[in-house]
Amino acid sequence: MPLFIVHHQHSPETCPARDPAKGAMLLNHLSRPSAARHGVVIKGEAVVRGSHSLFFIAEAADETVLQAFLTPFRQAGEVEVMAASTCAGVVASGGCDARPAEVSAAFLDPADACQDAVEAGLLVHRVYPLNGETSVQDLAGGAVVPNGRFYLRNHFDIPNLDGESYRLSVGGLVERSLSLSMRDLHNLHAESLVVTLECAGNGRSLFGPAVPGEAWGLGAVSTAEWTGVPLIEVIERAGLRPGATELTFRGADGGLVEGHDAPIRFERGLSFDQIREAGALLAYEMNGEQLSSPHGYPLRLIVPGWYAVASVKWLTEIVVTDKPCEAHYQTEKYWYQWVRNGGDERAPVTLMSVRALISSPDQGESLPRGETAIRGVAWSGAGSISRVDVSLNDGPWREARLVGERRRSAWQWWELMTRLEQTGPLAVRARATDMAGRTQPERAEWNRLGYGNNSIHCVTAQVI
């Protein structure tokens, strides 16, 4: 709803607060339940001390509705109503003096989506498309990351799909084309998987020299419990025709991208063998709740072990073919591009690299001498974590204790109990090794698009 700032001013001689009855009447009128009955939402109010001025922020369908609500305040003094915007709305529209863009009902309002992300505690990098990361301290401590704090990566506007009319189509080289409603999907066998998703660009800002793309820190990763239908069951219902080896997954999001004259849809492809090995899921719930629009409502693909670009949100179409997908985000983006031995080499972004993050201590934290715990999370796309090693002030590597059961598809908590005997600077480093034998490098190899930065994480603190 439109946002307004209301300024009420009265003279000292007619201050309604000096009359207990008038003061109580205005106070009751301004209450949230009273405002709601008038079609107004009060976001906050305050009186400037000694000035006989009241300011409050309100939402209403239009100014006429708000003006009707303000009748008691006009009777007590003067009222000024100013059209307003949230800070997120100003950034989304491109400046304080820019007019808010018209938002199609087919998409979420970027300002509203951004405001929700900010209030949930995400570090927002960009309003359009909305991209925000989780703080490293929020990553550890619970089995999963709360939905509101789960990082967001988008390439286009966020679709606002209607779950009642939604259909998932499955076509191409299949024996039976399918058009599945959400009710159809809910009636199929359901499974729940705890899966860590990581943006391939996580850690991009730590590469040097700098590379183009979203300047992620280390929080473009989160874990959730996803519930839905095993993808393989839907494909088997459709039946594969001879020669069918590849699947293209098409989302409802799309738009213009550099190098293309016409709008494109977001598409990614995987082979039939890859989705079977990964145990891919068509998810409609996240941490026991219905998917939210920013996370792919009403249906998204979850591909355990793979960088999250494979887990297509707002999934509307699955096309079975005999050729690999050649879409923009398959062939032009999400490739490692290295310069090696004077020549160019490239390889597709696939499984997540092995990585450990330190969640405690925090960067710059002051720690007392004595017993302390070094904690964090570690994960890999190639297998579960076999060990995490920690080094203090470039000392020898010490093996941390792995906490909880090992899961191939989800991160592993770890901790190292140690004693800090001397005051002064403390540098904590952590590296992970997975069951496939992969260990984090001291520094990940630089690549042109800044993918897969799994350099050893280091946090500096102070022992006092």
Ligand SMILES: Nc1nc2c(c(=O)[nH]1)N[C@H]1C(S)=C(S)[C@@H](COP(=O)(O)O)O[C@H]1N2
Given for the second form:
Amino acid sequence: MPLFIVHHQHSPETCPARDPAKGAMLLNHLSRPSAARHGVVIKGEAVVRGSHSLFFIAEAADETVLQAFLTPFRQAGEVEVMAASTCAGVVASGGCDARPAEVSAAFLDPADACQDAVEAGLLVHRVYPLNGETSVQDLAGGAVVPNGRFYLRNHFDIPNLDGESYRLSVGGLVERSLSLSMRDLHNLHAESLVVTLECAGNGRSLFGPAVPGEAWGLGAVSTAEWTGVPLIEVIERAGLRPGATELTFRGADGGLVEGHDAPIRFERGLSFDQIREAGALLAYEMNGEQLSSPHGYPLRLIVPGWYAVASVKWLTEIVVTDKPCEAHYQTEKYWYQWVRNGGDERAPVTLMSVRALISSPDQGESLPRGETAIRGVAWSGAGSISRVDVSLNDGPWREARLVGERRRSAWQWWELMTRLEQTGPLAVRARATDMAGRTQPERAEWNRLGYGNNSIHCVTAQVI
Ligand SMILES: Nc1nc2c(c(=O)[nH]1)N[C@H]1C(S)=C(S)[C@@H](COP(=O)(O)O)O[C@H]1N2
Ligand SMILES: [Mo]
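Now that the form predicted alone has been shown, please provide the structure of the form predicted together with the named molecule.
So here's everything in the complex, that chain up top.
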């Protein structure tokens, strides 16, 4: 709904607040329930002390509705109504002078989506496309990250799909092409999996020299319980034709990208073996709630263990082929490009690297002397975590206790209790090792597009 700022002013002689009956009448009129009856939502009001001047921020379908509501204020003095925008709206439209962009019903309003992300506590990197990360302190705590605080990574506008008319099409080298409604999918056998998603660019801003791409800190990672249909069941229903080995997953989103003249769709591919091994899920619920539009409503792919680019949101088509997918985000992006021995070496971004993050203490936090808990999360795409070691002030590595359930594709919390005897700076480092025996490097190898930065996390606190 459009936003307005209202300014009401009256003369000191006729100040309605001095007359108990008039004051009460205006208070009641301005109350939230009374405003709602007039079709107005009041966001907050304040009187400027000593100036007989009242401001409030309100939403209404249009100015006429708001003006009708303001009648008692016009009788008491003057009223000025100014059209306004949220800060998110101004940034989304490109500045204070720009008119708000026309929003098509096929997409979420970027300003609204951004406002929701900011209110939920995400650290927004960009409004278009909407990208925001979770704060590292928010990672540990509950078994999963609350939906509003789950990081967001988009490449294009966020589709606003209609679940009623939505169909998932499965075609290509199959025995039977399928067109499945959400009702069809809900009628299939459902499974729930707790899965950590991490953006391959998580930690990119910590690479030096700087690399292009979204400058993520360390919070482009979150965990949720995803519910939906095992992908393999849908593929088996369609039936593979001889030679069929690969699947392409197409999202409803798309747009122009560098190096292409025509708009592209967001597409990724996996082999049949990869989806079977990973236990991929067609998810329609996130933490027990219907998937939200920013996270892929009504249906997304979840590929446990893989960097999250594989987990295609707003999934509308699955195409079965005999050749690997050659889409932009498969072949032109999401490749490690290391510079080794004077030449480039390339490898595709696949499973998540092993990594631990310290959620407590926070960078720069003051800790009292005495008993303290060092805490965090750790995960790996290659298997569950076997150990996490912590080093204080470059001292020896000490094994932390793993807390909670051990799951194949979800992060593991860890904790180390220690006594802090000395005041002064405290450098905390944490290093995870997975069941496959992989551990973290001191510094991850620099690569041109800044993927997979699993350098050992270090925070410095202050013991007081
Ligand atoms: N259709 C579509 N799927 C997508 C993306 C996208 O832009 N479009 N981004 C991918 C990337 S790079 C990441 S990190 C995850 C982010 O998922 P989230 O926004 O639910 O956290 O979605 C993946 N799936
Ligand atoms: Mo990502």
